[in-house]
Every structure is written in structure tokens, then in C-alpha cells.
Amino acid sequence: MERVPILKLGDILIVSIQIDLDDQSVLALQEDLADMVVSSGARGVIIDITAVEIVDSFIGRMFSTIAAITRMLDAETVVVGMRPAVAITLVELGLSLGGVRTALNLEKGVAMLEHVRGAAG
């Protein structure tokens, strides 16, 4: 099983999803990612599905879930880099992505953030 890599760009991490996601490699990013977040006492998390063509149930949930955990951890995150195709897919499974802050690209992502974080501080 690949893992998906993680990096720390100051007090955000970014995950860049390059590989097709399977059941088990979304488990073993959401433990590695709260693990992280944890560590590197993160802010900010940004997950990158630039590269993601197809989603299902079980995946656009765990976004949410992803999404859950970091901000129990007292972190954002923001998804970015969506496919029409993905958000269409996701809309007609029901799943909203409630309490998932999303982001054309990787820069707005990264403005996203610091806006929140400037809001908040």
C-alpha cells in the first residue's frame, strides 16, 4: 500500500494526493495526518486532490472525517484543487462535505488559512 506524503510548509501541512486512494490508503492518511498535526503542532492542514478523478462514498466521507479530526486537534483544513466531476460525484452521493473548507488551488488554500487563522488570533 502507498502512503500519501505529507509536508510541513511553516505551521501548515500539505498532502498532495497523487495516487489512487483506496479504502485502506485514506485509514492510514488519516491516522499519519493526525499523527502530524499532532508532532509538528500544525495549524493548517491542506489536502490537494488536484490529482483525484473519482471519489466515492467511503472517500468524500473520510474528507470529512479528516476534516473532524484536525480541527479536534485545533487545526483547519482546507480542500483544494476539486474536479468538477468530484464535486458533482460528491453532490449526488448526498455528501456536502459539512465543515469542509474547500479552495480552488493551493494558493487560495493557503490565503484560506491564514485569513482563518488571522480571524481567529
Partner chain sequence: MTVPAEAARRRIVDLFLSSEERLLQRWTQVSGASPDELRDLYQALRTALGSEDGDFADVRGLLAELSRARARQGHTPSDTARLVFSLKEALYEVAEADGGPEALRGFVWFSRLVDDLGLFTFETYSAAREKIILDQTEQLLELSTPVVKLWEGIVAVPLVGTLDSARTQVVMEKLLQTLVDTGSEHAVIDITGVPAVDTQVAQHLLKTVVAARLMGAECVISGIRPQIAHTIVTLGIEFGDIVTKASLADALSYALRRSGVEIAGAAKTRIAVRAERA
The other form holds:
Amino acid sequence: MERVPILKLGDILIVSIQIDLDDQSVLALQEDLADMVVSSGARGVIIDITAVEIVDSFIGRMFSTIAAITRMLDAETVVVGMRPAVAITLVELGLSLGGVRTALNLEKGVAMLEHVRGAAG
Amino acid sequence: MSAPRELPIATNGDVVVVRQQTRSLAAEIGLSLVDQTKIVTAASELARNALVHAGGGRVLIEVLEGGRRPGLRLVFTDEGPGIPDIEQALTEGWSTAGGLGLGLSGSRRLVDEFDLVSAPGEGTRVTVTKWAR
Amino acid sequence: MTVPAEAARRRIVDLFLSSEERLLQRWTQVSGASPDELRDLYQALRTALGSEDGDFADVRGLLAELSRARARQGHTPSDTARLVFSLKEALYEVAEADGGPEALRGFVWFSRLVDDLGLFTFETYSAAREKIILDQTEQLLELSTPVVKLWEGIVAVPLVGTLDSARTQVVMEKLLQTLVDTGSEHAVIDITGVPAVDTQVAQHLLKTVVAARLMGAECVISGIRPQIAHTIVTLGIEFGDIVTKASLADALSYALRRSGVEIAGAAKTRIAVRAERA
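Swap state to the form predicted together with its partner chain from the form predicted alone:
Every component of the complex follows; first up is the chain already shown.
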């Protein structure tokens, strides 16, 4: 099983998925992120899926779960860089990624986190 | 043209291999990027279904040629418990393994042809086909 | 009396090979084609029939070329096929002159071969036509679906004409890709120029809006005609929380406000100035 590296930049954690995720790696990433949010005191998480060619229901559910978990730990999650073909397929599949914030790219994801925090005070 | 290839589905890693093989064949026969993504996603869902519900199975991936357009056919077979009520299994949101219940009904929307044969105690066979446009 | 098939074939091929001048002359007469064209074809047939494995690839290549060339000159595909078929008439005279049962039985075999070749020219013709039509359809799709930038971060697709399912899909994929390429967070789908939508097209529009949202962008649909609004409601399609605006201008002003651009009320200011002067 391959583990996805988690980078820390200020109070943001950045995960860039570059591998073909199997279900085991997905679950591991979920756990690692939750641990890391707590240990680093991060306020935001960005999951970059620019390189991801497919998102099936399992991976899609991971995004929702991570968003919900990090929100409980007082951090917002943004999924960035979803490809058009992936988005179209998710819609057809019937997956709405409820509760997950999305942005077009990493830069806009960072801006979104700042905006959300600014609004929250 | 490539000969049909059969792949085992016994581990999480096998699901990834099924995705990769499906992707490379889909690209080979000239499916559009969106259609490639759809058939690969369907393959991922159905392979996971076989793994989770039946403890494993196998898939036959076949390129269809000779028609007006080439196509890609995937046949997933398992010797699991089978599906007692197919209508119900294809209903949106129906799930037995704690999933989202999108595996079967969702995959059906991602492909051009979908065929499900199953009976309790006799395993399940799902055949999906995507044609190049 | 039966004649072994093999002997019959050999006989007719022999006749074909030995009476080149006579055949060509008669073939030219019957078909009205130029002797040069036919001579090339004859040579290729000769090579194919003489070869061990009966390889007709060269003949087919030549026929495909002939079919294309004649189509360009304005011949119908039937003309070209008839040209090939007329070889039968020429050869029949040779076979009749021979008079032997092998020659006649062989002729039946040979004429089947010629039929196949004639039909092949027809297939080539329709395949070429099909390709032209496909290319044009694609070009038309490309032409009819411009994605334009309205403002920094705002793009629009003005849709004009009847939308079918295939076209809507192409437009929508193009729109989503443009969002990525330009980093635009707002898109306007303007359907002022669309006379009608059916369930499928409405579904595609909806799915695009949802897909854009999944990618982190917002879509506004503008220019919905009263009839289309009526259709959508009658069909029971849920537009839910999707933003719709009456005109492209309204949609643009909405998108501008959403992206934080302020619009000064120019018209009102002017009235105020006049009032002061009066």
C-alpha cells in the first residue's frame, strides 16, 4: 500500500494525490489527515486532485468524510483541481460530495480558506 | 486488435489494476476522455462490488470490433451469495454493505449497455459495454 | 456433367491472362472508361490472380483510388461499380468463344469475384462520404459553440439554434474545460437563441451546472424563453437552487457582483447632475 504524503504550509495541510488510490490507501489517508490536523493545529486542509483520473464512490465518500472529520476538529477542507471528465462522471454516478468545498485550483483553494476564516473571525 | 484479457479481483490492488487495464484499452479504441473516465469509474465500482460482496471474482475485458464503432465490454463474475432481488439492488440508494448504494445503479448510468444476471447462491455476472461515439 | 471447381478456375484465369488485348478493347467499349485506367486495373488483377495466395490488396487499393478519382470527376458510385461489372461482359464473350464447360463454370466463379470488387468501390465511395459528413459535423459543432470571456474570471457560452443531446454534451465539456484553463469561477450559459429544449437537453444543462459546482465554479443560466420555462416546469425538471436570469446582461451583472466587482449606477448619476443644474 502506498501512503499519500501530507505537506504543511503555515496552518494549512496540503495533500496532493499523485497515485492511483486503492481503498486501503484511501482509508490510511483519512486517518493520517485527522491525526495531522490535531497534532499540527492546522485550520485548513487542501486536497489537490489535479492528477486524479477517476473518482469513484469510495474516493468521493472519502472527501465527504474528511471534510466532516476536519470540521469537527475546527479545520475546513477544500478539494481542488477536479478535472471536467471526473466532475461529469461524478454527476452521472449520482455523487454530490455533500459538505465538501471545492475550488478550481490550489491558489483559489488557499484564497477560499482565508476567506472562510476571515468570515468566521 | 488485442485479445480478451481476464483479470482476477482478489485484493484492493487488483481493483487498481482493473482500472488501469480498462483505461488503457478504452484509450486504445478511441473513447473520448469523458467516456474513458465513465467506463473506468464503472469498472472500479463493479470490481469493488465483487470484492466486497462476494469476497472476490474476476473480470473479462474485451474489445468489440467489426461493428460501425468499436466498443469495450467488461464482464464481472463472482461466485458470491448472489442478489435475491435485482430490482431492489438497482434502486437508487440501496446498499447492503454500508456503501452509498451507488455501485450498481450508478455504474448503469455510466455505460451504454448494462446486463445483470444473478440468483441467490449462484453468484453474480454483470456485463457492461461502452461504445465509441 | 460436373467439372472440378479447381479446373474451372484455372481455365477462366488462363483465358483472362491470355486474351489481354481483346478483353481490354471490349471492356473499354462496354464501360466507356479510358483504356489507361482499365489497363492498370487489368495488370493488378493479373498479378493478384497469378499470385499463390490470391492477394487482392493491390487491386482493392487501385479500386479505392479509382472510386475516389471518379467521385471527384462527378461520377456517381453506380457508374464506377458498373465500370467494374462490365468486365464480366467482356470476359463472357471470351468464355463463350472458348465454349468449354470449364470456361463457363469458371466464369460463374469469376463473375462473383468481379461482383465483390464492384461492391468494394461502392463501399469506398460511401465510406469517403461518411468521413466528409462526420468531419463537417464536428467542424459545425466546433464553430457553433464558442466559449467567450466576458470579464476576468467570467466566461459565457451563447447557445444558438436547436440543441440536441450530442451538441449539448460537447458544449458543456468545452465550457468546463475553459473554466479550468482560464481559472474562471463564473460561467453564464445563455440560451436566448435556443428555440426549444427537451428533457435530455435540460438534464445536460443541469448536470453541467452541478459538475461546474463540483469543480469549484458557479453557473448562471440566462435567456430562458417563456415557452422553455413552461416546458421545463411541465416536464417536471427540478432546477432547484440553480441561478437563472432573464437576460445575458442580468447574468453578467450578477456574476460581477458575485466576484466582487462593483457597478456604479451611471444613468442615475446623470439625472442627478441635470437636476442640480436646473
